[in-house]
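Let's start with one chain on its own, the form predicted alone, as structure tokens.
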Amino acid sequence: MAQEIADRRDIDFVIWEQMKAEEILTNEKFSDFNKKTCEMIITEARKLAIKEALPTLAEGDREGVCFEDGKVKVPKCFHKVHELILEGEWQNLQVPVEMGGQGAPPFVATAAAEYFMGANWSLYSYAAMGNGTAEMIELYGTEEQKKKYIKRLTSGEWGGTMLLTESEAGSDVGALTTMAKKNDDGTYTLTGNKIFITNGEFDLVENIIHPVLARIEGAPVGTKGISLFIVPKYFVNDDGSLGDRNDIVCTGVEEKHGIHASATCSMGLGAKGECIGYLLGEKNKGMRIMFHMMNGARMATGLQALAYASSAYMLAVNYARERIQGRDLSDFGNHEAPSVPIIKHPDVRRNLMWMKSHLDGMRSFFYYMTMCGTKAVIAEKEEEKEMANDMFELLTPLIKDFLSVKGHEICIQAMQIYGGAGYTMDYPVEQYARDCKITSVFEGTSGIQAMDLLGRKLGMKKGGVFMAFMGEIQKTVAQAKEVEATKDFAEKVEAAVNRLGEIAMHLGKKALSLEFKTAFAHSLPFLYAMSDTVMAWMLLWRASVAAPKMEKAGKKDRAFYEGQLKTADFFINSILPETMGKMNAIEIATSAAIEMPDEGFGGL
């Protein structure tokens, strides 16, 4: 049996039944797409991902990337599949047609990407990462820059990156030291070094376009003085042909805990004093431009973690059905009773339900965010656009961090289902766990996301956006109260969201007081409490959609719909009470971590 990556029935349920995506297809922007077309695209993506990309996962992990003389070679098995991805234009499904993409509805691109990322994220990222670079140029570049770079990036013919991090300027981007000196012809000469650059150098493309953050000589200190530059690996002539090599080189690759087949590079700029960059957008506005790409990168990171978690969970479920070990608990005293699949054992079932409840909530949450991003662009009324954009902004830190952290934990629990076998490299759950860990680290660590939520997002429009978010949950609660099967669940979710509102107000006030450090010490627990509440919302929403359909459903669909109710039951009655406890702890807001003497942490 071929390894499954994601539950197609669940994806279809979220898209068509929960999110009612057919309403999106009525917009003229997506006039070339209907439900059948969308389903066919997702089906073909699944086939290619499982048949071609997935077999390269373990081989690519074992081989890794090879660095020699400034060049990076990806695993040999990647080349053929990379070409297949580009031939099918799978890397640019969501990219607008005018930028050289296919202009597919974002939810279709999300479903396809979930399959490709679950099959082999490292492989897929080589093809798709240039889209982020292209989007920045589309939004902020000159007409000449757009003509020169965009379609070659979205086609995957050229690669794209993001050169932000330096050894002394990671999360504190304002401390960067890469400098730019203006030349007489309007170009800039850059000097500096960057680290942790995904796809900074690789041998699948003929050119790589690097957006580079640097400070122009004489610019203000901190983030206010940072500009963004386009630095191509090879210069591009006016006719589109490649010119001379630019003075930007890969100086090494990182040996990492996971994603071994992804080239994580250190990059040197201007070792010969000849690294030429072209200003993108206005001077000293680099962070604003980069953060546009960063928000997309954070969404993509959440999807990456979701894809790993989905793949690991599917493996764990199938293993639990096939692995025969131990007697059924009801026959435990009968030593002649046959052994049963481990899925029959209560704690294994509890573990699977824990994984499923989080995974289902995470998938619904991501597609909800995808819909918000879509509506922020296509909604007819300005207030609808504004509302969708506000939701997207508020919830991005949750998507990035909660999906990353819980995605990794799902991978760990999948290993637990396998027992000792899961800790070996004979089974892919071990690799998924290693690969997934990076998602809670890059594109802004957990603490950065929590600070963003408390320091920026909760106060948006004087708390109005957070209130609107709570209102959206209350709408689902009200609908679920009308369904007998979900009425009890709805009341418990209602209590949780009301409590969340109290805690948000309490923590927000503390963040504006002299105890602000204590408030920020509790910002990450708050992010998790808020995310748990979102999970309960999404699962309640699922259950309220599924319950009325059970009576007329066939046997297979009935089991699926009943599964939605049981999953909501499990999370709301087993996990949500723990969340209420987290909120109580946040309300107490002990200052112990802040008041602890540095020496008191030990280790001296």
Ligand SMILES: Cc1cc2nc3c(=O)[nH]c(=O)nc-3n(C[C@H](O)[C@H](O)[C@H](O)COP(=O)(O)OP(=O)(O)OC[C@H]3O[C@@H](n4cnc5c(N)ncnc54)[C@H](O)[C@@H]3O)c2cc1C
Second form
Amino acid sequence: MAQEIADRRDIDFVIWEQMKAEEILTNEKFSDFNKKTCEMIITEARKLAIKEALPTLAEGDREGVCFEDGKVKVPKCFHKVHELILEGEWQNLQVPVEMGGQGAPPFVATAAAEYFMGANWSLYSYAAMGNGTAEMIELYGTEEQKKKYIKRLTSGEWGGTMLLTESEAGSDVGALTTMAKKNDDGTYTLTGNKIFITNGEFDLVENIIHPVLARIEGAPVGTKGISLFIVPKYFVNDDGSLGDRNDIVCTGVEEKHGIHASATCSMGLGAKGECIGYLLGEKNKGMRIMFHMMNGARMATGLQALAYASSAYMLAVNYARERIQGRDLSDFGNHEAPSVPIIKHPDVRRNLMWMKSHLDGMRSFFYYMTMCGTKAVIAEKEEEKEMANDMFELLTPLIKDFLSVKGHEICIQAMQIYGGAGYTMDYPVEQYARDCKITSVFEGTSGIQAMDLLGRKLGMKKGGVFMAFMGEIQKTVAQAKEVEATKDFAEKVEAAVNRLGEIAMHLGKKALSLEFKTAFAHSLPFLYAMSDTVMAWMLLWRASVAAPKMEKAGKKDRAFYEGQLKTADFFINSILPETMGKMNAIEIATSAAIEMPDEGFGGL
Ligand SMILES: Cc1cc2nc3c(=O)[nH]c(=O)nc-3n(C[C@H](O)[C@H](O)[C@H](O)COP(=O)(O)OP(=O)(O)OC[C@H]3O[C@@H](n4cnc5c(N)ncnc54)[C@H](O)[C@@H]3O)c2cc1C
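Right, the form predicted alone is done; let's see the coordinates for the form predicted together with the ligand.
Up next: the whole complex, starting with the chain shown before.
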């Protein structure tokens, strides 16, 4: 049987039953799509991902990328599958038709991308990263820039990147030193060095378009003086043909813990003094443009982690069904009793439940965010648009960091289910764990997401957005209270969300007081407590959709729906109490981490 990478029944449940995606399809923007076509697209994406992309996962990992004379070769097995992805235009499903994409509803693109990322994220990202570059040009570029670059980026014919990081400017992008000097013809000459650039150079495309952050000579220090430039690897002539090579080169690739098949490049700009860039948007407004792109990139990173976790979970649950080891606990002492699959052991079941409850909550949360992103654009009423946009903004640090961190933990727990085999490279779970670790680092580390939540997001509209978020949970709680099977869960989720409100107020006040450092030392635990509450909300929502359907469901569906109730039960009764404990700790808000003398950390 082919390895499964995501639970299709669960994806369908979230899309059609929980999120009621058919309502979105009534919008004229998606008039070319109906439920059947959407399902077909997801089915085909799954087929291609499992049949063609998945077999390149381990091979790509072992071979890695090869750097020689400024060129980067991707694993050999990537070439054919990359072509197949581009032929089917799988990389641009949700890109608007005017930009050369297919204009599919974003939830369809999410499902397809979950399959491709779970099969081989490194491979898929070579095809898909051009979309982010194209979107920036669409929003801020001149007509000429749009005509030159967009369609060849979204078609995957050319690659796209994001050049922010420098050796002294990582989390603090404002410290960057790459300089841009204006030329008489209006172009700019750039000089500097960037590091850790994903897909900065690779041999699957004929050209790469680099968006580069740099400071124009004389611009203010910090983020206020940063501009964004389009720096093509090869210049593009007016007729669209490729011209000379630009002075931007890859100077090396990183050896890494995971994503070995993804090229992480150091890039030298202007070693010969001839790196030409074109200003994108207004000067000194580069960070604003980049932030726009970063929201999308942070969502994509959350999905990347979800996809790894989903694949690792599918492997673990199937392994647990097949691996025979030990007797059933009720046969303890009976040496004649047969050995059983490990899925029969209570602790293995607990672990699978821990993984599944997080994974289900994460998937629902991701689709909720996808829907918010969609409604923020297509909703008819202004207040609906605003609400969707507010939720999207508030919850972006959670989708980025919580999914990354829990996704990684799920992969680690999948290794645990495999026992010793999970620690070997004979099985793919250890690769998923290695590959997943990067998600809590790039696109803003955990610490940076937590600062964003406490420092910027909690206070949006004087706390009104956070209140509206609590109101959304309360709506689900009210509905779940009407159903006998979910009433008890609803009361517990209600208690958690009320407590979260108190803690948010408490920490928010502290962040504005003289004890602000202590508040920020608790910002990541707060992000996790809030994320746990979101998980409980999502699982309660799932359970309240499933409960009324159980009676009339056939055997398979009945097990699925019952699974929703059991999963909510598990999370709400065994994880949410831990979350209440985390909230108590945040309320105490010890200042120990701040007051600790630097020498007290030891090791001197
Ligand atoms: C595989 C890979 C691919 C990447 N791809 C790209 C890419 O395509 N384009 C690109 O521009 N960059 C890319 N990056 C860079 C990545 O975004 C940075 O590594 C990341 O933002 C962290 O920066 P840093 O490594 O300099 O760590 P630092 O900024 O030095 O951070 C070190 C630690 O300190 C913490 N920290 C730092 N400042 C603060 C603060 N103010 N408050 C609280 N905590 C703080 C961080 O959370 C982290 O734990 C990539 C990195 C890797 C490893």
